[in-house]
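Next up is one chain by itself, shown in structure tokens, the form predicted on its own.
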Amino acid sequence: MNVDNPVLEIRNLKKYFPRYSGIFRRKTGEVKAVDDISFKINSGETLGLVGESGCGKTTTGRTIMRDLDPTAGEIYFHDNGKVIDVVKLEGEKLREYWKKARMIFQDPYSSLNPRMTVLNIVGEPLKCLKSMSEKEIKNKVRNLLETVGLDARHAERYPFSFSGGQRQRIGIARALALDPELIVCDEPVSALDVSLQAQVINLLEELQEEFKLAYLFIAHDLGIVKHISDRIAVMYVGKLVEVTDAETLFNFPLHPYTEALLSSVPRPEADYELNAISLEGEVPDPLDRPPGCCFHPRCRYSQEICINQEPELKNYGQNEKNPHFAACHFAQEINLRNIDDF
């Protein structure tokens, strides 16, 4: 990982969808899917994101891919010493920027066309941005199928002859074709049982290492993040909470919705008794967040403060070299439960 070596940079993203209703659809609010979040990912690194689910991380890692288009904020992306505008790019401009930075989906069996074989499948970025003869485009899928654990001689196979571990490695080769530099990994294990999750996460640090690649990977399990993540990003109802390295975050929370999530991750201990902190009530709609902090109806830590006052995602490291960044009111105040607490 080169540590002051950014690929992508976000400063201050936002991506609300507007809410409309009567007979004349009249605006009567917004969603506020990702809300005034900033962070970058470095050369080599892998940002994991975390959060329950609608807390806006697909919605994020769709919008830095410019599927959809961000509402207010910046996305920078640099590529060989230029830094790239992400959010004005359009027709070629944003199709060469789709060959850097690529994306791996959450579900193996709708990602892909059942229509179409494997070859196709993996070939059609090839032959949509990058001008190479049949020839070329099927020495280059064989290629690829081999690096991501599969039998070259596949490639005329369809999607419903393969596992669901198959079928993620497909996608991954998928996402590879272009020679990237940065991919989004949205939840690319959550559909795969225990046993694949783990196949997969060594292959996706295997590739990291041999192609330098940068990831974004998001998930809702922090035991899986902990595993493949440098940095870790905590996101709750469109906004970030905290973000830190993998280390310190799982052996010094700052914020309260950490030390939950952390309680959740199971254990490998056969004696181990999971001890889950119960958060009270429901996830806040995003439609209509409640004032000042918007994890304050479910924390136990909650004061007046929190009711009143929205918290800035402050540093609370020990120095620039490892921030801590958290969204407390009490950060340096309550002491919270590490991963050994539970």
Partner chain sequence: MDQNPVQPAEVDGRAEEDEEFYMASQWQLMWWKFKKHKIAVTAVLILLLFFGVAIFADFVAPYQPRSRHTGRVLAPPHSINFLSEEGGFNLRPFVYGFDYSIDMQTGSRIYEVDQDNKIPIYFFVRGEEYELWGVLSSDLHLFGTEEGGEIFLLGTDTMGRDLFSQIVFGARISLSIALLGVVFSGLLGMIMGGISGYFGGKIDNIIQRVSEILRSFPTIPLWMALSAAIPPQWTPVQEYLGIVLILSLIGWTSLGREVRGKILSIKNEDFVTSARLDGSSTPRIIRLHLLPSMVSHIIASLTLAIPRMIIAETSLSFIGVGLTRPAISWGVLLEQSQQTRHLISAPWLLTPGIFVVIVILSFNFMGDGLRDAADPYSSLTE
Second form
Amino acid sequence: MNVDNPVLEIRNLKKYFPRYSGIFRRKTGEVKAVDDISFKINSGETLGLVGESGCGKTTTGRTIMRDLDPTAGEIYFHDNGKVIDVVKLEGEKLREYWKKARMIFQDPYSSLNPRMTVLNIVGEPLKCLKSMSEKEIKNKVRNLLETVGLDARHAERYPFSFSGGQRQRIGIARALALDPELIVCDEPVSALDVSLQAQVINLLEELQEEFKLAYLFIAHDLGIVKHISDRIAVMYVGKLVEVTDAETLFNFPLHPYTEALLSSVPRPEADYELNAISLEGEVPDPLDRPPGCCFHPRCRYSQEICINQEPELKNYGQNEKNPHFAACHFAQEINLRNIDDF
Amino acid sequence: MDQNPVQPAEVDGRAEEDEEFYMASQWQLMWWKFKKHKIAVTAVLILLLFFGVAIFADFVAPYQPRSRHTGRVLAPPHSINFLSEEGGFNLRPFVYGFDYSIDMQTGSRIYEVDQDNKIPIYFFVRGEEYELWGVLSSDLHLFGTEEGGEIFLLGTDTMGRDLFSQIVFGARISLSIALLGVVFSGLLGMIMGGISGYFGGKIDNIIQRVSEILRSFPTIPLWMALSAAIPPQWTPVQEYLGIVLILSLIGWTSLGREVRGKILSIKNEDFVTSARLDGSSTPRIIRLHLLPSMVSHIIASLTLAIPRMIIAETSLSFIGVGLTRPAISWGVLLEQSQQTRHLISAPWLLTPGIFVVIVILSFNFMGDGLRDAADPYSSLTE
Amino acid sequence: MTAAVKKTDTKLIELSNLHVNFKYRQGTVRAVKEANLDIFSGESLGLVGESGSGKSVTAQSILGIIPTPGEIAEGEIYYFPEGEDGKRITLSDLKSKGKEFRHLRARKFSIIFQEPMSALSPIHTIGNQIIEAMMLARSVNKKEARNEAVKLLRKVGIPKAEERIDEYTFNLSGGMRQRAMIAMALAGEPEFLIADEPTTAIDVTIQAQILELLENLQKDFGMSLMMITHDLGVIAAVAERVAVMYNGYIVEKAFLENIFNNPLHPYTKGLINSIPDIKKTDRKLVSIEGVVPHPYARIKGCDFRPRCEKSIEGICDQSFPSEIECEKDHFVRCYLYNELEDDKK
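Return one more block: the form predicted together with its partner chain, after the form predicted on its own shown previously.
Every component of the complex follows; first up is the chain already shown.
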């Protein structure tokens, strides 16, 4: 894979939500949902973004889509050699961006308007962003439905007549409608039953191959993320703690949080013994983050410096082609266990 | 194995004609669901009857509401008979006429049934002339007697006016005032709630506080104060509109809150976010996504708000600060039952109250049915 | 596996041809069909299935807490109290709100849920709730109960238990609430604990802690544990024996190693193959095609047939297969193994 072919690049992205309280709704604090993160996604690749609930991964996805406006930072989208500054887009330009960058949602029930037919749901972007005629839309929607494995004859149906897995396919068809280059997949399978998850994952992989799509795949299930991702970014309380390719992350983790995550995934194997690294205490409140490394109160390896100084996300990769970023003062000193040790 | 994913239709044993079901719009689904609610459907039929009667009041009522039968002050209701005293069966119903004597001690009249005076009831008879809606002049009535006869289905009042006819005419005002009041307060509620929910922030804060203040006033004194502000020289029509305005100024708060809550919940649904990312403009999102998801709920809440309006109008008029004669509403009619003397000797003066109860119950049942049907999707998924 | 031998000894709960129906205006949902299942003393049994497979309803029927309009339409549930040789109570005949069943639920059976707040009261301190549950189940006075409660909270891993005991549930984090709920469920020292998707809503690092806790507690208390989940990983971590449910039927029952190493039913195989292997590199996921049947649907023959690659025309579309013991303690309901059965005869 060509490393220098990014489709999306984000630099020092921040998204803070002000917190108000009292009758006069005075600003009393800030929830630092996303705090200074940077990564890129190459054309045609899948970047997995994992983390536990509340770590800011969904906010990251929504900020990239400009559903939320970033507090600070830059987002660049590369469209056939043109570099677009996504943060500055407004009006028509923003709509242009939405043709190329699309989103798939977690909840297959709330993401489809129950009062619209599948034709209108999938046709919405065609109508609003491309102003196609009714007839063109009809044909295109039929094609899309077939692409995602649904019966084109059911275009006139309403969402309630489909099961969760089929609804997710409708959502995928809607995301595909305008030949996008990037799709932000926000936990697209976590609401589905196990047997349907595999169907949707397979479909996403097939589509990626066929249309050369890049995915930002947001999820909390490490097994699925490992399966679908080329590279994985691990997030903890608004920060990236480790970014590298999937194999390296599972076999040579550099951050103690990653190690703890790996140890916690129960695997469906006959002789499996759960042997998780127990993390002390709770995930910190993003309103009131600990100083220094935000993982230090729960970290087995934490030392003085971790309390006082925030570690930078640095490249510890052995070769140029395969960078391995981690944010830990002792990334090179401590010897962490990998997936085979649990 | 079949390569296509199995469609629910096939495993369901549902035939192809069920495609109609899968392609049903929300209104169709709501109608199917509402139809299953037997009590609500009955309520709708009753209400249709009431509205029909109110619209064609001149035709349904045997007398004009203000015509007096001076010889028949506080006459009891006539009972309709099919069997005559001799035991013979008459296909045509009839009533017996009255004789009366004066009670020398109280001075009130004592009515006695006059068995010899059989008054047959005819349908579609000519009677008092009227102008329907001020346009059609006619003298045709649904039922009545031949000239010289009399029929008081629900008795007469202190001035000898037929109570049944008055109730029929009173339905016009009582029902229309409630409808108009609900429409006005609905509009007000939707606008205020809509602004509050969609824009949020400071505006939301202000509107919510105002509505809380309005809600925390005790209603009856507030109505009384506002009604007292209506100038006495106003015509009945102005008075009528004044009452509507008062009722809706106070009544919008609950609907406003409901609309606001609904908008807040729908605004956060993923399909609205998705629509924005699909390039839908704000007016399009409101028209295509927000409104259709709310309309059914709003209709249901409005229906449930009508009884409150009817009660409000009735109570205002009953205590004498709402409508006053010559306007006739059920509340106005009930006002005369305030005197205990009449209540004992003429309990039929309370019958307008029974109609109030029937109408309110019907609106409540209909509203219940609508509310259950308002979200037809909850029972379809899961 | 030595433990397994011990477990086949004493039966604690037996489901015999259990049917549970939910009658709605639109139709009848047959949530549990022809379920036969033994739960042995001291074992941990995993009940796996997808949403709508009837796994929760099966558990609820044992405790007599099936939500309305569900009811046991056919079949029996027996309970064999520990230490009372030969005594058998037919749970399915007891009134669910009757004194005897309430007594059993207070002292012998317990359940924990996915959502701790559904089991905990927001207006009482966790201590008071545990103490009350304890006094209901055992003859202890309030002071003893309080001491016991502190011990119990410590046991479920709540730090500073002496202080936390007087806190309200809304002061606790998700993981701590889960622990408090487990403590409450254990207050009566039950013989049988049902865990209904206890870790579905929580994060993986906390899930691991809760699973380890449950495993340890089950051994400490010597109770039977029924773990209901859709996650085969959770099953692997906790269960010794597994029952797989599909659309209301128990389609396969076996010891854990047999389920993973030698799955027989096509559905079980499909489930295992559809999970990505975290240790190995890429392989295409094998998915089960099609969708879960509609709850009102009546499927002719085997319920899994419309999604089964191996279905045999003329056989699988006739009736639901009966239970076959393919190897020792390994039961399956699938026509593919009927020949095997015939050979044995």
